[in-house]
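In C-alpha cells, one chain follows: the form predicted on its own.
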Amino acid sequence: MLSGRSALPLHSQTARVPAAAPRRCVICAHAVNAAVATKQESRLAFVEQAPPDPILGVSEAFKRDTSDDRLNLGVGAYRTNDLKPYVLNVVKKAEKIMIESEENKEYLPIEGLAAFNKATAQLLLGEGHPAIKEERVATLQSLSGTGSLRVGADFIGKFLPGRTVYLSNPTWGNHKNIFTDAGVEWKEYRYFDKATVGLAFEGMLEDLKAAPEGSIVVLHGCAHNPTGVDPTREQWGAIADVVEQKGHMPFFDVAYQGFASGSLDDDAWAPRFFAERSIEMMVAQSYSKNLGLYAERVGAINYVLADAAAAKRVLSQNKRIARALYSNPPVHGARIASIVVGRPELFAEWNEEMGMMAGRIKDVRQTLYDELVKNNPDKDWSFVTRQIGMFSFTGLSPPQVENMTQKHHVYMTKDGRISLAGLPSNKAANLASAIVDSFKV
C-alpha cells in the first residue's frame, strides 16, 4: 500500500485522472487579446496634445543639441560663468542652523510661516512702514511667484468679478495662463516700443487711461521681464497718477527683488512708492532668484489695503483659496528666507550675495554690447545696456531667432529674449556674431 494515498487498485487510480482538456494555440489567444485590444479607445481620446511651455520648451530643445557651440539662453536661472547652478553661501548656512536646531516637518498653517509673512513684509515695504505697523498688510506665503500669482488670481475672479486685467505687451508667459485658466479675462497694454527697442510710456498711459475704471493693472516691480525696460521714476509718477485717478487696483509682480540692481531697496522703490501715496494693491513675491531657491518654491502674496479689518478678511479668503488648491505651503524654503532675513549678520551676507550675482549678469551684459558694436558699429546697440535684470530683448524676430537656433546652436524663446545668466563671458563674442547675422535674416 502506498503511503498517504487511498487503497484502490493501481488501475482505479489512474482511471480516475481527468481527461485532458482541449488544448489552445497560446499564440492565437494573444493575437485574439491584441486584435481586441487595438478597437479600444480612451475615454480621453478627445484630448489634444499642448504645445511645448515657450520657455521650459526651449531647454528642451537644447539638451538633444550635441554641438560644442550651444547656449541655453531660454530659462532664467542664474548660473555661474562656467554655467555651473549656484547655491548661496548664506543658504547653506541658514540649512545648517536648521538642522542643527533640529526642526521638525509638521504641516504649517494654511497662511504659512509666520516667521517668514513678516519678514516678507518687511522686505518688500522696509521695515516700520506703517502698513505694516497698523496692520493693514494681509500676506500669504505661497508656491513662489506663479503660486502666488495664481492665488492672486483666484481671488479676483472670486472677489472682483467682471473686472479685466491689464498686462503688459510683451509679458512673461505664463501670466496669460495663469489668469486665463482662472477665468478672468485679460487684456493688454503697450509697453515695448520695437523702433526705440525701450520703453512705449505715451502709449501706456493711453491704454491705461482708456481701461475702463477699477481696473487690475500687472506691473512688473523692476527688470521687467521679458524686456528689462523698466519706467524711470518720473515715470512711474505718471503711472501712479493714472492708476489712483482710474481706482484701479495695481497687481505687481516681484520676481526679482535685490537681483536686478543688487539692492533690496532699489528694486523695490516702485512698490514702496505707489504704498506711500495710499494706494492700495496686490504683490506677488517670489525668492527663487534673490536667494536662488527656485527648487524650493517660496514666495508670498501680500495686499495693501486701506484698514486693518479689510486685511484681515482678505487674507481669511486667500486662505480658503490656497485650502483648495494645495491646503498648504512647504516650510523648508520659507525656514530658510526667515533665517536669512531675521540674522543681521546672515542678511549683510545676503545682500553682499546678490550685488555680486548682478555684478556678474551687469559685466556680461557690458561684455555683449562691446562685441554686438565690434560686429556692426553701424547699429545702435545701446538697448543692450540700457535694460536691467537677467533679460535682454534683442528685437529680433521669430525668423531671425529660427536662424539664431539652427545655424548658431543658440537657443532662445521666439519673442527674442535671451537670458545673461546663460551666457558666460567667453562665449559673448559668439554670440554677438550670431545676433549680427540674424538680423540679416
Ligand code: KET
Given for the second form:
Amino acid sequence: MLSGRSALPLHSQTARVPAAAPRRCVICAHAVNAAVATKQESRLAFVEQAPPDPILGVSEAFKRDTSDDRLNLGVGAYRTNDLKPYVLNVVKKAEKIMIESEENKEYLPIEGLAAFNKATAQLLLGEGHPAIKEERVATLQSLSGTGSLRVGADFIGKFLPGRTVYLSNPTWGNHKNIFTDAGVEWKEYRYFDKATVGLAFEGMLEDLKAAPEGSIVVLHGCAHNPTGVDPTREQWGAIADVVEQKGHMPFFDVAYQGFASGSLDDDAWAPRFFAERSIEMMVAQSYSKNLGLYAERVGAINYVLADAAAAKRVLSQNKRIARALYSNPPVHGARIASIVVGRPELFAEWNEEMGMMAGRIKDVRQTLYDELVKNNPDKDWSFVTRQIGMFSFTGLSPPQVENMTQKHHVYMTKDGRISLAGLPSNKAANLASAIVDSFKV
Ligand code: KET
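Taking the form predicted on its own as the starting point, write out the structure of the form predicted in complex with this ligand.
Next comes the full complex, and the chain you just saw is listed first.
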C-alpha cells in the first residue's frame, strides 16, 4: 500500500484517540505523521452556513413538525383536496405511449427536443403566429422556469452588458438569486400598493419611465407571484407604451400559463399583446405547474425578435451558454409535453385537467374568504378573492407569520404569502381563525 519510499499509506485516516497516544492508521496501524493527524479542521471550515431558502426551506421546516394540524402553504405546488400530489392523467397517458414506443435515452441536441420547442413556442404565441412562421423566435429547451431564466440572465450578462434588470417589488424571491449569480445588476420597480392591496400602477409607470433606456424589465406573464395582482388589459397597454418609448426589453416569466385561469390563451394574453405590438422580448416558460411536471424540469427560454437572422444567431449563443451550464436538457418531461400538446385528444384533456386544478384553487379561495368574513366581518377581506393564481398575499407581517407557524402550525413564506394549492377545503375554517388571530399580534 506504500506509494513511493517516504510516502504514507494512502489510507492514513486516524482514529479519534487521546492526544497523548501515538497516532496510527486505523486500517494498518502504521504510525501517522503527527502534523497530518492533528489537523482536524477542513480547509473549507471558513464557509458559512447559507440561510434556508425562503420558499423551499419552509417545506423542510414543515417536515420537522409533528402536529396533526400542520399545514404546508409554503411552496406553490398543487395538491388534491386530500393533500396528495397530483400526477395528471394526460401525463400518465403520454408516459404509456413513450414506454410502448421504446424511446431511447440518447443525448438531446443542446437546444432540446425539436418537437417540444415547436410546441412550446406555439403555446406561448398561439398556433400559426407570424413570428413563428417567419422564424423570428429562438427557442431553447431548458431546465424548467428557473433554468430558462438563468440562461436568459447569462445571455443578458454576456450580450447586453451594463444593462440593468428591473424586477417588480415584490417578486418571486429566486429572481434576485438568478440575476445576482449571473452577475447582472438588478433594481426594483414599484408594483404592489399595500394601502389598496392592488397594483401600484402609477408608481410602476414612473419607475419604468425613470429607468435608463434599453433596460430589461422582468414581467410576470400572469398570476403575479407573490401578490396575485395582475395589471388589467388597459394597464398592460400603458406598460407596453412605456416599454416601447424607452426601448426597454421585456423579459416575461410565464410560470402559470393555463393554471391561473384554466385557459392557456387568457393566461398568455400579456406576452401575446407585446408580440402583437412587435416589441422584441424574452420569455421564460415553465411546465412545473400547468403539467404538474415539477421534478422533470421542463421549460424553455424564447426570444421573439424582429428578424430571423438575429434569432438564429441568438439561438447559437444560447446553445453556447447551455453547453457550459448543463450541456443539454433532460428528455423525459419534454417528450411528455410534446405528446400532450401534439395529440388533439390529449391536448383537450389537458385543458380540462388544468381547468379542474384552477377551479379547485378558486373554490378554496372562495371558501377561505367566506370563513374569514364569518370570523371577522369588520375587516375588508375582498383582496382574497380579487387575487388570482395559486397564492394569496395576506399582508401578514413577519412576526404575524411567526405566530401562524409557531402557534397554529401553518407553514408559509415570511412575506405573508400562502399557497392555496396546498389548502384542503375542510381546513379553510382553521386557517381563517389562525389568520384572524395572527393579525392581532
Ligand atoms: N417563476 C415564477 C414566477 C415562479 O413562481 C416559479 C416557481 C418559477 C418561475 C420556477 O419554477 P420552475 O419549477 O423552476 O419552473 N415558484 C414556486 C416554486 C419555487 O419557488 O421554486 C413558488 O414560488 O413556490
